[in-house]
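Shown next as structure tokens: one chain only, the form predicted alone.
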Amino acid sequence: MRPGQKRREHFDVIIVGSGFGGSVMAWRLAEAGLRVCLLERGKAYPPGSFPRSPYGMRHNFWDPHQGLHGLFNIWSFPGLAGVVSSGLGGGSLIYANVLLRKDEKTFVRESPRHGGYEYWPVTREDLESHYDAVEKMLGAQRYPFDQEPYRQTAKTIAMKLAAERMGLKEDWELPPLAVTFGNPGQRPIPGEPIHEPHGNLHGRTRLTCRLCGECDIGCNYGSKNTLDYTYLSAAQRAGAELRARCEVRSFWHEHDGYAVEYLDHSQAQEGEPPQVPLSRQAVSIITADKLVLSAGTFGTTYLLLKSQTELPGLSTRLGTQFSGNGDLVSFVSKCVQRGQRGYEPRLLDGGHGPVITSSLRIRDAAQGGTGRGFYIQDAGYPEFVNWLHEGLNQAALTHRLARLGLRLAQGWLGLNKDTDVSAEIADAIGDCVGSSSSLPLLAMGRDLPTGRLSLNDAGMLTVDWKMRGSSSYFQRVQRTMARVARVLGGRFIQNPLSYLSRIIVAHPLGGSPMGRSVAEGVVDSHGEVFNHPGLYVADGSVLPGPTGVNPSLTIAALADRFADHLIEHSRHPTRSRVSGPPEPVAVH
């Protein structure tokens, strides 16, 4: 123990962070019989929390050190930008719901250390059970398509035609999701409220989902069945102590265990810097037997490259085979079909639905296809950024107000009888064809992990990372997405940014890779680093390659086998494990 310092509390395991990994091992721990406390240094998001004013947007990053509390942590670094979140829930929170698993062809064993690129020691074989237990805990549904009024949606319609045209139906499918579309046994319907048999850490009613778009920004009906609805309420009813906004500054090797230092920001007054620096408030120590690192991609491999003086014979593998999952975002604009009166705008309503409703896999080399393989899906948003979109064209909206403005006149002179001006106001708003007809695609694959991660002259993170190392693959995703956007009879945009070389990441991976010893990765197939016994990590850090697919579902289904591991060599005997509790149930 560090001098000056007094230890508080002793667990079993702590954890640190709440996203896919960390939720998963809290509760597979917790309902083991072990004593866990989770660390998550954002706040909890009931439902109706989530910011939407431009006020509350406005406060909704995260940077304790300027009085921000919220849920979007922004990195910029040389490359590319990252996006992760801050909140009891950690990713779920933001992400798109898609529970695909990665492929299993694409669980490649190329050494890099003898001029491959990414050498996976788990197959999908030894997932497949995992991938079970993950699915079934988070209540998977696919979009029903098939009902009213699902089978209406605009995007959906275009991404099957798209699909079509191309010759790819068979590679076109609606995916499994992290949503709640209707009860058990009961007709999808939107907004109707969900049976949850045990309730949920908020204590809060949570409504199905009301096909608002706002999947990435937050659901404030509490449709997706996010971390903190399923895994963390199950894990506080198993005795997991979850202990939100506090941040972990530190942690080390103390005894037999590791002793963890966090920062407690309950009490910070947000919206201006704090009186008293972060580096000179009062911190609070625990220890524990095991500590599961589960703080994501660039906070894990930060904490480890934090560390490494106190971690001796650490992996020099850390801040190695870092990718972006081979996310790029692009774009379809103005559709047009063919219609009675010749061609005519094809509606995609991109506000309309969940963020994701569909998906087309371009195969991979090993699967029949060329190259390295990739998926494009549609990539829905809140009907708020329609209103933004329309209000752009400023020249046309002044001369539209300007129409509406003197019909107003008119009529208040005398100078026109007809008293109705409905139709007046409906052309001051525009036609709304730019809106209505265009739509973003999202893309990820199977990019080169040869990225990265380490810590700059100031201390903070940075990453060397750059487009180029892998230019055929994003030359190959955006030929194919111009191709959707020519089947829809549409423009193709490319993402302003990649004509800089750089990319906006959502899916940041590797850094602390898994590996079949210390000289190929930092941490085991199980998850425990190596030389360190009792340390494990648990997020998108230890994957040593893209999965090429939406990466949730295999971070999850990781954790489930890592915790399978922590149990067994614990010192507490273990619980038979259940099955998963009763709710919510897959509805396919």
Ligand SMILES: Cc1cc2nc3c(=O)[nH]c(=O)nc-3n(C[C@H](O)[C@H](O)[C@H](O)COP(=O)(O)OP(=O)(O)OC[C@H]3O[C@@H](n4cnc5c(N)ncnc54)[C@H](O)[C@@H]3O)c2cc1C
Contents of the next structure:
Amino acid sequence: MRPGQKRREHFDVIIVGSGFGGSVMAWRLAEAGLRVCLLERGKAYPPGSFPRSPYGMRHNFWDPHQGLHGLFNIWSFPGLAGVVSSGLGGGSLIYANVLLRKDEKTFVRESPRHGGYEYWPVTREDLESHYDAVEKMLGAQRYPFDQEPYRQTAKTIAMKLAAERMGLKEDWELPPLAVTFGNPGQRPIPGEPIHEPHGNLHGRTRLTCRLCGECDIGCNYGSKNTLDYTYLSAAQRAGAELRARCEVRSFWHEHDGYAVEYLDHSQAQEGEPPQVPLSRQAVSIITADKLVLSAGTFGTTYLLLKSQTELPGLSTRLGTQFSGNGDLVSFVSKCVQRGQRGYEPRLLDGGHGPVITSSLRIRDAAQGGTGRGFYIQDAGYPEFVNWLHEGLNQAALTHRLARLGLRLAQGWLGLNKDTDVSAEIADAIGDCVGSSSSLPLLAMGRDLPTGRLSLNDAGMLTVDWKMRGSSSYFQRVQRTMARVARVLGGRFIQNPLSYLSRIIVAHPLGGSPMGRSVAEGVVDSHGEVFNHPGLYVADGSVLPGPTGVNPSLTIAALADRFADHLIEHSRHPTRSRVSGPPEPVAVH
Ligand SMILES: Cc1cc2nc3c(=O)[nH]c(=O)nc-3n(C[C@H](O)[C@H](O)[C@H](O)COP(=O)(O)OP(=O)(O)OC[C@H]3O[C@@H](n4cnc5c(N)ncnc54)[C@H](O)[C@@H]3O)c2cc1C
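Hand over the structure of the form predicted in complex with the named molecule; the form predicted alone is what we had up.
Whole complex next, starting from this chain.
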């Protein structure tokens, strides 16, 4: 150290990012007795802090160059758009809670030389115990569809019926969800206080799921068992230091370990671009024996691409094996069913219930089906979306309001003696059939991992991915979604973006893939970067192909496996899994 230079803080491990990879790592490593510092660029979100007003939503995006420090980070690449999150707990803050295991037969081992696309250097068997551990920690519960009031959930009833009518009853399920519907051993009841043995890092009481459909914009009741309430609270109790609002800009090798440079946004003036450009703001540097990159598919691959020159011998596979996990959103609209007086609207009520309650599997060739398999799930939404939907038909709304105005005026002028106008006001709201009998459907599956992430001339992340490469997969998905619409007596509405050969991806995967050697991947099957001992990647970027199902559980299970390896190869003595629960400290 040079004279006058400030002593740098040193940790056993620095973790960048607090999503499924980073949070699992933080808890496992801290619990093993390692000194852990986790750096997360986004804010902490205690119950009640997720914005709901139009003004709040306007500021709820991530772009600190423009003074935006919110939850949603949206990317628009040539062939696709991607949605990721920024906040303590990463994608868990905005995800739909589904925790499904990747099917055993889809851990494929293909050879590119023989027309293959992906090689998984781990098997389902390797991950089974890790899946168990994560599922337990995330408190998975299935939607209690056999009990009141949950059994009345219209979209779940409809999806079950669709599966039956399509002859796919065996492949329909209520997937495990990381949501608390009821306290252990008690009947589930919406809105009850959740009993937590150790409290949580926000120091706030949580409530059981109130079925408000707001999972994807942040649950203000704390009903989702997000990473901040589970892994990160436990990590903090075990002594991990969690630094929110700290964005990592770069890292490099230093002595036997790694140095990390980050920008602390905690004093940032929000809502307007910073007066001093971010590139000229003071940064902090900390060091560690080991570094874990868990900034997500986009974040980690970007950091590695930016640092390539500092990392000699890094695999040339960096950026490859990207896929959007076959994501496709479409809609069923205006569903009808036969009633006593002919056809009547079939209620789907997408604003009621958690965002996803059920999952329909369309089997892969490896599972006894044909082609590449996929899943279709009900994609609910917050109730206010229904009001927006109804308000969209301005002409009809204006006509109804004019009719109400006329009726009120008749009463005021004494031309109508009926002073009860309740029915007339109800009439002004409309029949609301359009919003209540329509529902978005979300599909995901085994798309081809042929995309590539790189930096463009401006040094920004970009993706080379084209829908046409996977056209037969997407056509099959669309045909099946159209069938769901048909058996529910509705119309199928394709996502308008798919006419432009574009998709919106909620599950970006790959970019820093696992492989058997540096020629095949960036990291080995334990998450350690080839030729860079002590540098790990633990997040969605390591997946060499799509999970098919929703990926978070697999990302978390892999991180749990990688943690075993890191602990085993740690210089410091480590302790067993059991740790005491110190009082939670608020994270700002
Ligand atoms: C609307 C929606 C619904 C979804 N529903 C489901 C679902 O039901 N089930 C499921 O399995 N998956 C779901 N997903 C996908 C899931 O959220 C992601 O697959 C998962 O979060 C990826 O985990 P990760 O660890 O790779 O990264 P992330 O969870 O994205 O975490 C990365 C973290 O790193 C931080 N970060 C990035 N760059 C930096 C930096 N430079 N410095 C510091 N911090 C940084 C980010 O802020 C973020 O917190 C959904 C996604 C969306 C958008």
